[in-house]
Structure formats: structure tokens, C-alpha cells
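Only one chain comes next, encoded as C-alpha cells, the form predicted on its own.
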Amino acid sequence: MKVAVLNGSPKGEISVTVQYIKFIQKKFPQHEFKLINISHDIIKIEKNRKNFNAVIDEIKNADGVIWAFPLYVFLVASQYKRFIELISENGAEEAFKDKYTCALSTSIHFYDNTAHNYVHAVCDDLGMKYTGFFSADMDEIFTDNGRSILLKWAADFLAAIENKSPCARAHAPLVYNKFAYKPGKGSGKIDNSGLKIKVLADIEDENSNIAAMVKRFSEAFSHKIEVFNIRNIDIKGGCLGCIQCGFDNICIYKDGYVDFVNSNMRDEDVLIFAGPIRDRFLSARMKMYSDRGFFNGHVPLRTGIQVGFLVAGPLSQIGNLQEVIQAMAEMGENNLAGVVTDESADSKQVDALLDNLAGKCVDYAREKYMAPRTFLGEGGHKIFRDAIWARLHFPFAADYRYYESHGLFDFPQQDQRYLEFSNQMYEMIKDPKMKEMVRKMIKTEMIKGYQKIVETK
């Protein structure tokens, strides 16, 4: 059988992900695995229709398709995302229909779930027969068990093609409304004096809903806010994953991105992201902007601020994107003030929602309100913390310095208060009588400290 492998690594064949594919290829020599460097060659694919068509021809002639990619900031790389957009822009969906497919990723498991949810949904939208995914830790291949389960997964995929196994769709088709937002005039009554409020917008069409939403949001304030269109920022390309920025946060690109960020995105009190949904996410351009922020490593660009989103499109139908939005705020050590979409198809309702978000942003910014992090922020922090402490210490030396200086190596081994208490109690309950006594008391004793706070504060 012939399998087309859509390589999502911007590094082409010099990537960890491709080594996993080559290992599979070595163990299944009876099948042909055609590696297509999508992210590495995205500019050629986008600029020259012949190059795009050549990729599509490979897919048409394949018995199965593997989406193989490294994780880039909650998702796939922006270059890979752009290819997915090109499929619909060029009307090439039919080439993917009914093809058996699966996804393989390599990462440190930081939001690999949202990346795979995205790819799965894209496959469903293309009418493909999705058989599953393999989310490998980057170093999985070094272990006997890692290699064994990788080959088992690959064998199952090949068997599914050969046996024409049934596959069920997991993601319902998106339903878009054709609503044209007609905003009323903003009151300009929300006092934002002394606050720096900035909007980072993805506006291709000045007559679009998202352009109107950004304008109407701006009109809610008493003082002018700053709006930046990412289409006007000098960004030559997506993150290459070269890690040359890891030592000192110096990006290999010679364009205007880093200067823009350092000059404009380091002092805001409120930051609003605004853009339309493209397939199952925001646009590849917005993803490119986000990915290029990796020059700063695993360190937030700006912390302790209010973050909001203005979204044109069916966000309520894409739980995965909702999760990413919440995670972006929490991993940035910021507060998600709110999200406004145009889904209500009611201009007055959208106006009211925009005014409400504007008011919350100002109120929260003045009060320096930060909601407690959920699992999305806590879990993500622990993954980064542990990786930077050990295996990523060398390539990301700048991250290590930041984590060390900001007390982010907050391992539980350092929590002496709880450790001492737990050790004392553990020794105590070795006595059967004490164990039974503690068992009877634990429910009431557990809340005494909390009750004292309620009574005295």
C-alpha cells in the first residue's frame, strides 16, 4: 500500500517527528511511505499552484494519509495550519474524502490533546476515515516499550486500510450564519484613563464582522486605545523550531516581529485578541504571530494583565478552541476577562456584549483581579517546570534563568509545612487505635481552619 505522510515539521526531514516515520517505514518495508514536507515547503506550496496540486495528486494516489507533526503552541505549526486552509481555498477537499487517515505527533505532551482534537476535526470535515492518533513523547522511541507501541499503532492503521474498517465521525459539521454585524455608535463612557488597552486584530477585510467588532469595542472607551492589525506586521514566516533563540532569546529571523513585540507588547494592562475562525481555529496568520512568540521561550511576554477575545464565527461549536483560549490566558499568567462572538446574529446584542467586556476589562485591570488557575494553567505550568528543570535546561538556558529567578521551580518536595505534617500523621496512624481515632475525626477537623477564616475575616 502507499501512504502519504504530510510532514508538519518546519525543519523538514531534520526533525524528531520524521524519525518516528522512518522507523515505521523501516519496519514495514512492504509498504511505500511518501514523505511530503508540508510546513518546510509551505511558501512554495502557497505561491505556486503546481506545487500545491502535486501534493494533492500524492494524496489522491495514496491508500492512506498520516498527519505527522510536532506540537507548536497548543496546536500544529502555523505553516501546517496554512496548508489546511489552502485545501478549502483551492477547492481540493475531494482528494481527502474517504481516505483512511491517522495522526502522529511528537512533543513533551504540552496540550497535545488540543492539537490532536484539531487535526481529528479537520479530518472529519474533509470526510476522511480517521482511525486514531499516536501522541509520542519526544523520547518515546528510545525505549523498548515506546517502539513496541508505536509499531502496534502503525500496524493497526495499515490493517484498517486493508480491511476497510468502519470509522465514526467525532465532530459535527460547523454551521456558520451569514449575519452581517451592523454596530451602533459606542458611548465612549467607559473611563479607561491611565490604562493601556491594546487590540491585536486579524483583519483582512475592513467590511468584515471582526473589523466592525474591533471598531465598536474601541468606541466604548473614553480614551483612545491602540489597535494593531497583524496583517501589517513585518513577519516573514512562521517559527522554524530551530531553538537558536533558546540561549538568549534572539530569533534567527531578520524581520520586524521581535521589534514589534518588544516595542508594543510589553506594557499593556489589557490585551484583546480579535480574529475570524478559519476551519477549526483562528487563522494561520494569527497562529504565526503566536508561534513566533517562542523567541521568548516558555516565558510569558506579559503577565498579570487582562486578556479578552473577539471572535467572528461559530466558537460555541468548537469546544477545543474554547479550551485553548482559556489555556492561553492561564499559561500567560493572565486573567481571561471574557470572549465576545457574533454568533447571536443580533447587532444590539453584540454591542451590549462588547460594552460589557470593555467594562470588565477596565474594572479587573484597576482591581488587578486574577482568577485562580484551573487545571489548564496548573497542569501546563508543571509540564514546563519539570521539562525546563531537566531535559530542556540546556537548550532553553534563558527559560531556566527566568524560572529560577521567579521561583517557578515550585516542586512539592519544597513544601515543608505539608511534608512535616504528613510525615507526623503518617507515623501516628501506624498505631491502630490512633488510626481509628483519626478516621472518626478527619471530616470535622479538615474544615476547622476554613471555618475560622469565615468567622474572623
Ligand SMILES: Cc1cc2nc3c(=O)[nH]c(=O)nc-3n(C[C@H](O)[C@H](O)[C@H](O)COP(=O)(O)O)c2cc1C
Given for the second form:
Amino acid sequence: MKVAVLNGSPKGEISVTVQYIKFIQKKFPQHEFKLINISHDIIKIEKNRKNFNAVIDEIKNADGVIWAFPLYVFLVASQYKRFIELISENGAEEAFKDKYTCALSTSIHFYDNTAHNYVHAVCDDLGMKYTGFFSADMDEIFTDNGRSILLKWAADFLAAIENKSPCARAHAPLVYNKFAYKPGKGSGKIDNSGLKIKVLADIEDENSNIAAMVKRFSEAFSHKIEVFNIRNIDIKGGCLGCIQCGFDNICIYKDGYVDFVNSNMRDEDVLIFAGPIRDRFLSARMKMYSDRGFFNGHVPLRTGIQVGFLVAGPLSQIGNLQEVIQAMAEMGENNLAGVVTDESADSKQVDALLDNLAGKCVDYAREKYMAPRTFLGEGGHKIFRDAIWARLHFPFAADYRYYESHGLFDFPQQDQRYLEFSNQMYEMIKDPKMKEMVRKMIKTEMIKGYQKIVETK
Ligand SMILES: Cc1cc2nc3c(=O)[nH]c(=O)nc-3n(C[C@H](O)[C@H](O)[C@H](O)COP(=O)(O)O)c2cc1C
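Any chance you could show the form predicted in complex with this ligand after that form predicted on its own?
First the chain shown before, then all remaining chains and molecules of the complex.
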């Protein structure tokens, strides 16, 4: 059989992910795995229709398709996402329809779930027969078990093609409304004096709903806010994954991105991201902007601020993107003040929601309100912390310095209060009588500290 492998690594074949594919190829020599460097060649694929068509021909001629990609910032790399957008822009969906498919990623498991949900949904939208994913830790292949489960998974995929196994769609098709937002005039009454409010907007069309939402949001305030259209920033391309920035946060690109960020994105009190939905996420351009932020490593560009999102499109139908939005705010050590979409299809309602968000941003920024993090921020922090402490210490030396100087290596081994208490109790309950006594008291004892707070504070 012939399997087309869509390589999502911007590094082309000098890629960790590709080694997984090569290992599979070695163990299944009876099948051909045709590697297509999507992310590495995206500029050629986008600029020249012949190159795009050549990729599509490979898909048409294949018995199955593997989406093989590295995790990039909650998702796939922006270059890969751009290719996914080109499929519908160029009307090439038919080539994918009814093809057996699966997804293989390598990562450190930081939001591999959201990346796979995304790719799965894209496959469903293309009418493909999706059989499953394999989310390899980038070092999975070094263990006997890792190699063995990888091959089992690959064998299952090949068998599914051969046996024409049944596959079910997991993501319902998106329903778009054709609503054209007609904003009313903003009141200009929300007092934002002394606050820096900035909008990073993805505006391709000045007559779009998102352009109108950004304008109407700006009009809610008493003082001018800053709006940057990411389409106008000099960004030459997506992150190349060379990780040369790891030592000192110096990006190899010589375009305007880093200057833009350092001059404009280091002092705001409120940052609003605004953009339309493209397929199952924001646009590849927005993704490119966010991937390139990796020059700063695993360190947020700006912490302790209010973050909001204006989204045009069916966000309420894409729980995965909602999760990424919440996670972006929490991993940035920021507070998600709110999200406004145009889904109500009612201009007055959108106006009211924008005013409400504007008011909240100002109130929260003045009060320096930070909601507690959910699992998304707590779990994400622990993955980064452990990785930067050990396996990513090199080459991410700049991250290590930041984590060390900001007290982010907050391992529980240092938590003396809990350790001492737990150790004492652990010893105590070795005695059956004490154990029985503690068992009876545990419910009431557990809330005593809380009760004291309620009584005294
Ligand atoms: C720009 C960039 C962003 C990344 N984002 C993530 C991420 O969100 N989650 C994760 O687990 N790993 C992330 N990684 C790590 C890569 O996914 C991982 O190293 C992968 O194995 C690289 O594969 P490749 O060599 O095939 O490109 C990121 C790496 C880079 C360079």
C-alpha cells in the first residue's frame, strides 16, 4: 500500500517526528510511506499552485494519509495550519474524502490533546476516515515499550485500510451564520485613563465582522486604545523550530517581529486578541504570530495583565479552541477577562457584550484581579517546570534562568509545612488506635482552618 505522510515539521526531514515515520517504514518495508514536507515547503506550496497540486496528487494516489507533526504552541505549526487552510481555499477537499487517516505527533505532551483534537476535527471536516492518533513523547522511541506501541499503532492503521474498518465522525460539522454585524456608536464612557489597552487584530477585510467588532470595542473607551493589525507586521515566516533562541532569546529571523514585540507588547495592562475563525482555530497568520513568540522560550512575554478575545465565527461549537483560549491566558500568567463572539447574530447584543468586556478589562486591570488558574494553567506549569528543570535545561538556558529567578521551580519537595505535617500523620496512623481516632476526626479537623478564616477575616 501507499501511505502519504504529511510532514508538519518546519525542519523538513531533519526532524524528530520524521524519525518515527522512518522507523515505521523500516519495520513495514512492504508498504511505501511517501514523505511530503508540508511545513518546510509551505512558501513554495502556497505561492505556486503546481506545487500544491503535486501534494494533492500524492493524496489522491495514496491508500492512506498520516498527519505527522510536532506540537507547536497548543496546535500544529502555523505553516501546517496554512496548508490546511489552502485545502479549502483551493477547493481540494475532494482528494481527502474517504481516505483512511491517522495522526502522529511528537512533543513533550504540553497540550498535545488540543493539537490532536484539532487535526481530528479537520479530518472529519474533510470527510476522511480517521482511525486514531499516536501522541509520542519526543523520546518515546528510545524505549522498548515506546517502539513496540508505536509499531502496534502503525500496524492497526495499515490493517484498518486493508480491512476497510468502519470509522465514525467525532466532531459535528460547523454551522456558520451569515450575519453581518452593524455596530451602534460606542459611548466612549468607560474611563481607561492611565491604562494601556492594546488589541492584536487579524483583519484581512475592513468590512468584516471582526473589523467592526474591534472598532466598536475601541469606541467604548474614553481614551484611545492601540490597535495593531497582525497582517501589517513584518513577519517573514513561521517559526522554523531551530531553537537557536534557547540560549539568549535571539531569533534567527531578520524581520520586524521581535522588534514589534519588544517595542509594543511589553507594557500593556490589557491585551485583546481579535480574529476570525479559520477552519477549527484562529487563522494561520494569528498562529504564526503566536508561534514566533517562541523566541522568548517557555517564558510569557507579559504577565499579570488582563487578556480578552474577540472572535468572529462559531466559537461555541469549538470547545477545543475555547480550551486553548483559556490555556493561553493561564499559561501567560494572565487573567482571561472575557471572550466576545458575533454568534448571537444580533448587533445590539454584540455591542452590549463588547461594552461589558471593555468595562471588565478596566475594572480587573485597576483591581489587578487574577482568577485562580484551572487545571489548564496548573498542569501546564508543572509540565514546563519539570522540562525546564531537567531535559530542556539545555538548550533552553534563558528559560532556566527565568524560572530560577522567578521562583518557578516550585517543586513539592520544598514544601516543608505540608511535608512535615504529612510525615507526622503518616507515622501516627501506623498505630491502629490512632488510626481509628484520626478516621473519626478527619472530617471536622479538615475544615477547622477554613472555619477560622470565615470567623476571623
Ligand atoms: C516553536 C515550538 C513550539 C513548540 N510547542 C510545543 C507545545 O506546545 N507542546 C509540546 O509538547 N511541545 C512543543 N514543542 C516541542 C516540539 O513539539 C518537539 O520538540 C517535537 O518533537 C519537535 O519535532 P520535530 O523535530 O519533528 O519538529 C515546540 C517546539 C517548538 C520549536
